[in-house]
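A lone chain, given as structure tokens: the form predicted on its own.
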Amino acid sequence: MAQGGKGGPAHAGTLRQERAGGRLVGGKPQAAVVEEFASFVSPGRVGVYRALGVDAVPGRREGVYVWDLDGKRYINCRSSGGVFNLGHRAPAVVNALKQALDVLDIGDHMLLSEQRARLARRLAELTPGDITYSFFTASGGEACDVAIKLARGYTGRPGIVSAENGYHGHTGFALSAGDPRFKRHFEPLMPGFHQVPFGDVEALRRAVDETTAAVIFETIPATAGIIIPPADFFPAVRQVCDAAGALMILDEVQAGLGRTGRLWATDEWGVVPDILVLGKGMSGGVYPLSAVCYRAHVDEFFRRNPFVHLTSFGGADLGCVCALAMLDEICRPGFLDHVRSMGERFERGFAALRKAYPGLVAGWRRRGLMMAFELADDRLGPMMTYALGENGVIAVFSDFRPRAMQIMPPLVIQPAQVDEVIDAMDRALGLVESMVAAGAPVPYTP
């Protein structure tokens, strides 16, 4: 009998071995965890990570500390997005996984739960104008897919316009409303999707007719740079929907849950979506949580139709307990005003630093913690992402506009951590300066 094929006997032994030794992190050295990960799991994803200098092992984790494999300390600047808001390893939200575990589990989703209905109930003490009702999913992504079906199931109408170099998910609907660079090697997709200029109120209205389910954009665009709508754009947005009887989807995955010193971005503008749709943050970084938050009118659909869309560990009893105690975190007296006083401090930096390199820093943007600090050309933020790297901070440039480098610490960041980031980013812009010089080709084009 053969010893060493796939899934054989020698392969089971091997992974007993290493489970024998108890060790979550470290069971190997991170140049073996690399290759391992290439071997099984994405060599594509190895050769761009190495291209960047980013192809670290995240081992212990702690607040706005990542440590690889090999010692080497960073902090995180990506927090996945805004996963990582309460930082790493939050002790609220694990503390409160550890007693669910005692007495709960996922709980079955075709069962009425304890835990579902506190969440529910929590979020709509909590979000804008008279959002009643919460749908929940393990994604942002089905999310938003849920998001789509609902406006389309309550107007019977097939149109949803969203934004060009939107970013809403990979998944079907999600990915429908996306940017084309994501979804060009799926066509067809689904039918029915139309893109206008984000910020565009004239494009908006002539995309808008009476075959519009539904007009859905990201509160502040992430993947497209961290761009700031104009002041009186989502008041018209609003406006143009209600004139034609389409719904309003606001995508907060990213921008939500305190990301911009507001614990809804849509607070800023005054709005209130028929749609609210959150994640990321949700999930207090250890247990998978979104959420779709919806007026009262528009569950009439679900009300006709209350198994239309199951989710099997969407709204998972644990992932409510986690999210309940995230929840307790961020709505805690003073958290907001913490959140924006960092962003403030950020900004004094990020001056500073257009200040030392006016070739290369352009500018920024900002509310709260949600930043993009701006390089005068594409090639640079792939630099800078490899040069910070180099320099102890996780950031990453955006998929949509290369340029523009997303700086989202945990919201827990502490003043000497911000100015930890900033001498790094000075650091890692003289190395960027030396690359340049140096004619050093752009460690990787997306």
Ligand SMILES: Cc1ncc(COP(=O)(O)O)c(C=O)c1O
The other form holds:
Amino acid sequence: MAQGGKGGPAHAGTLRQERAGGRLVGGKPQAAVVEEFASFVSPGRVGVYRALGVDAVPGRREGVYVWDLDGKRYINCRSSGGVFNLGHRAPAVVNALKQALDVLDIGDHMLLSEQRARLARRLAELTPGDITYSFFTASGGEACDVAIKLARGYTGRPGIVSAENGYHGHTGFALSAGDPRFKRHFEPLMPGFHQVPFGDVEALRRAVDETTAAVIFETIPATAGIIIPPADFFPAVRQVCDAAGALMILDEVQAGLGRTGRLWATDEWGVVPDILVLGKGMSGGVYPLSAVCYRAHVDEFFRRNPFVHLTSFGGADLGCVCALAMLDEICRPGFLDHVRSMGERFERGFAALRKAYPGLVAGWRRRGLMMAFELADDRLGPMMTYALGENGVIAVFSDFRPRAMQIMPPLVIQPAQVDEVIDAMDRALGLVESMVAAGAPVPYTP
Ligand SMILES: Cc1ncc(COP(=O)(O)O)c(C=O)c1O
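Starting from the form predicted on its own above, please write out the structure of the form predicted together with the named molecule.
What follows is the whole complex; the chain from before opens it.
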């Protein structure tokens, strides 16, 4: 290829200048960055984000706030599904990473690792019951793949039962366990997967038999609309799995690590899964990491097959350092009390909004700061996403239940910032009301 690649030497010079100037953020006007993204990354996504009014490019970021490249400030109530549980650039994690960069790198995934051992030991102390071992991966989807491989390998059975409207990632086994809508375009996928309605014990009983390797559910399904299961559901899932000799996998990629006001969402139901899947927040928002944590007896399969899943970037030493710093933060005395109290503050705000906009607001569902703000119909979710963006809040509707706005602020949000979000929601509902009255089209239908 000619020097400078397709853009030629002049283009290469511009890139060098941008880097030399040290302007990682805001080196170009926002509109130019959007054009560049559309030209070289994804015109399709830019089209959708433009329609939804969320085509701002995140620039400076700190705590619960993100500023776009034009300088407009937003409160992040998406948190990338929990990646930013500690807010953006949490000082404790960023400092741990900076120090680690002086002595460590990713490490060699085939060799042993001091950092992986430290993190796994800490997770064994913190996870429920006799969950003992951790296998580290680079993404939540890969972690779900490993969980399903482990279940099939351990039991020697093929069947995997999961939830309709579930989401476990876009990789092979995880995609197969997700809702059929994620699979179109890619079939045939892996055989042996079967879906049941989430929360329906009788359907689960009918689906699970002696060929079932595992049942996998999100503890609180997020993409489905933050659905809180009935109180007796998970104890019944445990019992159905035990009766059939199948493993129980809980995917807490979004719901774990303090999001619900408990360290693990499953703590609310007092149920210990055989395999607990973690991701997103594990990264502390700065270094990708996910984990499959499992009970001691299940390790029998990996003991016989210690090299059965390899991943160059899974459990990188730098990522383990960040995860340990993140765990120290969420285990501080009072941290989970704070999550619960901020959730209650949101709930009081939601109640006032329902009173003010009875025609638009249907209710909410919530555990800690894992919250769905439910609108009256599915048209209103995309409109609300647009209207919140206009009013300085990033929040999105749920793919499978567009009327359910996912409100997932960083867990470190402060009382005045909760009030800021509620005020912005008030203004956004006013805007949605006028959009509906004017017969405005729905900006986007998922
Ligand atoms: C519940 C759940 N599981 C798994 C995943 C996949 O994680 P990743 O995007 O890191 O592959 C996600 C991502 O949103 C998720 O919400």
